[in-house]
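The form predicted alone is given below as one chain in C-alpha cells.
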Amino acid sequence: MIQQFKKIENLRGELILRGDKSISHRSVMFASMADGVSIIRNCSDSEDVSSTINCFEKLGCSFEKENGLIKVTGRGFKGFSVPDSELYAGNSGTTARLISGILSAQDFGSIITGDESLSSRPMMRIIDPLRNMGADIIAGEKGFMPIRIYPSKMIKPVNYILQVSSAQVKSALILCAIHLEEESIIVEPGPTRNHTEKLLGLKTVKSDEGTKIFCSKKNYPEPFEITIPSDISSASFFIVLALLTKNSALTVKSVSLNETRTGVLDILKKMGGKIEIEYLKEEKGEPVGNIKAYSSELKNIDIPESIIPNIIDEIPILSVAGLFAEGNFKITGAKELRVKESDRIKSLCHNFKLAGVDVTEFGDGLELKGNIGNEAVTLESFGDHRIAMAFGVMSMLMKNGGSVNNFESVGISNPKFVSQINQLIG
C-alpha cells in the first residue's frame, strides 16, 4: 500500500498513544507466568504484541479483553502446557529473544519461528549466552530462526558480563535465569532499556564493570495490575513533526519516561527544540508524564556515541529532525541498526538518496548535506515500521508532500498512526 502525506501546515492538540511496546511485552509474558490473575490496562495493540499474546495463548494462558484491558490468567511456575505446533514470533525480536530464555527453563521443548525479517536477524547473541547457562538451544542456518529449544537439566546460575548492548540479551537471560533458586549476577557494561528490572523489582549495583543484575527464583512474578504508560518511541514522530511545523503545539500524554529511553528528548532539547516535560507519577517504578513540543528552529549537534543504545529505536526520525535542523546531520556508534527490521542505515540512505539528499553511508551510521532535491519521488518503508513513519513525517514537511510505499508495515508498533495525524491536523 502506497501511503500518500500532504504537506501540513501545523500540528496542534492533545494525543494520548497505546502502551509502551516493550513495557506491554514484559506485561503479557510476567502475567502468563504468574500463577492466577493479573490485569494489564492500555496495552500495545501493535503486531509485535499480539504475536506474544499468541505465543502465549499456545502454551495454555488466557486472555480476556474488556473494557480496554485484559485480563491474563497465567499458568505459574513450569506450568505452561506443551505447545501443539511451533510458536509463530511474527516480526518481532523481543518476542522471540525474551521467550527463549522462558523456555529454555521449561520441562519440554519448543520450536520458536517468525516471519522473513524476523528470520534474517541475528539469533545467537541470545543463543550463546543462554548455552553458557545451560540450555539446550540451537538456531537454524547461520544462527538465524528458527530456534529450537530441548528440555535440559543442566540449566545453572552464572556470572556472566553482556557481550552485546542489547535489552533483549539481558532479559532472556534474567528470565531464564528466575528459574533458579541460586542467585545470578548479569553485568551490563552499558546502559539499555530496564523494564525488564523494575517490572521484576530486581536489585541492581553500580559497578567499575557496569551495573550488576541480580535474579532469582524469588524474583519470579506473582499476579499483578498495571496501566501502561503510552510509548515514547512512537511518541518520538509526533513531537519531531510538532518541532519541524510551524504555528504547532503538542502534547503527548502519559508517556512513558523511563530514563533509559528519553535519550531522544535530550537530543532534541539539546537541538533546540521547545520539549516540556510535566511529571505525573510512577507505575511499577516507571516513571510517567505528559510531553509538550512546540514549533522550533533546529540545530544540528555532536551525537555522543555514548548515547546510541537509548536512542537506537529514535535514530530514524531523528535523522528526518537532523535533515530538516542547520548544519550536517552525523550519527556512528550505530551498527545495530543493520539488525533491526530492516537494515536501518541502508533503508535511510536509499530513501534521503532518492529525495536528493548528499548522503554519506558508514559501517555504523550515516551523515546528510544539503537539502531535499527532488521532492518527486516514492519513499520506500523496506517493511519496517519505524522507517515508514520517519519517511511519512518527512512527506508532510516537503513542499508538495509525499508517499511512503508499504505504509502497512506501521501495525507492528503502531497502527493508528495517520489516524492520530489526521487527529491532530483536522
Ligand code: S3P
Given for the second form:
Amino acid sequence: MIQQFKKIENLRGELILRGDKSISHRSVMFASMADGVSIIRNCSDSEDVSSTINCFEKLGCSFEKENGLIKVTGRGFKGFSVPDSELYAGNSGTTARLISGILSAQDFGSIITGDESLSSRPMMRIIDPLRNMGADIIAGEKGFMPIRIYPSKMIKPVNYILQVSSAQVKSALILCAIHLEEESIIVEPGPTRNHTEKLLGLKTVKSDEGTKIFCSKKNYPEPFEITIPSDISSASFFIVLALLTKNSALTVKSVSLNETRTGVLDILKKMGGKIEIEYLKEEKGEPVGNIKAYSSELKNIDIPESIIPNIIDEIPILSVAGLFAEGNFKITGAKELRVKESDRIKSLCHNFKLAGVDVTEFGDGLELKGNIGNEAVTLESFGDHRIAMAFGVMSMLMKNGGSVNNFESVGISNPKFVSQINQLIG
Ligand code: S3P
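Switch from the form predicted alone to the form predicted in complex with shikimate-3-phosphate (S3P) and give that structure.
Starting with the chain above, the whole complex follows.
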C-alpha cells in the first residue's frame, strides 16, 4: 500500500501510545513461563508482539484479552506443552532470539521459523553462545532461520563475555541460564537495553570488563502484574515531527524513560531540541514520564559511537532530524544497522538519494549533505516499519509532501501511526 503524506503545519496535543515493544515481548514471555496467572496492561498492539503471543499459545499458554489488559496463564518451570508444529516468529528478531534461549533449556525439541526478512538475519550470534552453554541448537544454511532445537541434556552454567553488543543475544543467554540451579555470569562490555535484567530483578555489578549480570533459577519468573509504559521508539517519530514544525507543542504521555533507551532524547536536546521531561513514577524498575516537545531550530552535533546501542532503533528518524538541521548529519560505528529488519544503511541512503539529498554511504553509517529537493517523491519502506515511519515524517516536512511504498509494514511496531498523526494535526 502506498501511503501519501501532505506537508503538515504543526503537531499539537497529547499522544497516548501503546506499551513499549521490548518490554511487552518480555512481559508476555515471562508471564508464559510463570506458574499461574499474570496481568499485562497496555501491552503493545504490534504485529511483533502478536508473533510472541502466538508462539507461546502453541506452547500451551493462554491469553485472554479484556478491556485493555491481557490475562496470561503461564505453564510454570519446564511446564510448556510440546508444540505440534513450527513456532513462527514472523518479522520479529526479539521473538526468535529470546524464545531460542528459553527453548534451549526444555526437554523437548522445537523449530522456529520467520518471514523473509527475519530469515536473512544472523542467528549464529545466539547459536554459538547457546551451544557453548551446552544447548543442542542449529541454524539453517548460512546461519539463518529456521532454528532447530533438540531436547536439552547438558545445559551448564557459564561465565561468558558477550561478543556482540545486543540485548537480544544477552537476553537469550539469560533466559537459558535461569533454568539452572548454578549461577551464570554474563558480561556485557558496553550497555544495551536492560529490560530483561530489570523485569527479572537480576543482580548486576560494574567491573573493568563491563557489567556482570548474575542469573540462576532463583530468578525464574513468578506471576506478576504490570502496566507497560509507552514506547519511546514509537514516540520518537512524533517528537521529531513536533521539533521540526512551527507552532508545535506535543506531549507524549507515560513513556518508558529507561536510561538504556533515552539516548534519542539526549541527542535531540543537544541538537537544540526543546524537550521537557516530567518524571511520573517507576514501574517494575522502569522509570516512566511525560515527554513534551516544542518547535525548535536544530543543529547537527557529533554523535559518539559509544551511544549507538542506545539509539540503534532511532537512527532512521534521527537521520531525518539531521537532514533538516543546520550542518551535515553524520553517523558512524553503526554497522548493526545492516542486519535489522532491512539493511537500514542501504534503505536510508536509497531514500535520501531519491529525495535529491547528497548522501555518502559508509560500511558503518552515512553522511548527508545539502538540502532536500522540492519534488514529491515515492519513497520505499523496504518492508521495514522504522524506515516507513521515518520517511513518512520526512514526507510531512517536504514542501510538496511525499509517499511511502509498502507503508503497511508500520504494523510491525505501531499499527495506529497514521490515525495518531491525523489526531495531532487536528
Ligand atoms: C531489542 C534489541 C535491539 C533492538 C530491537 C529490540 C530487544 O536489537 O534493535 O529492536 O527488545 O531486545 P539487538 O539486540 O539486535 O541490538
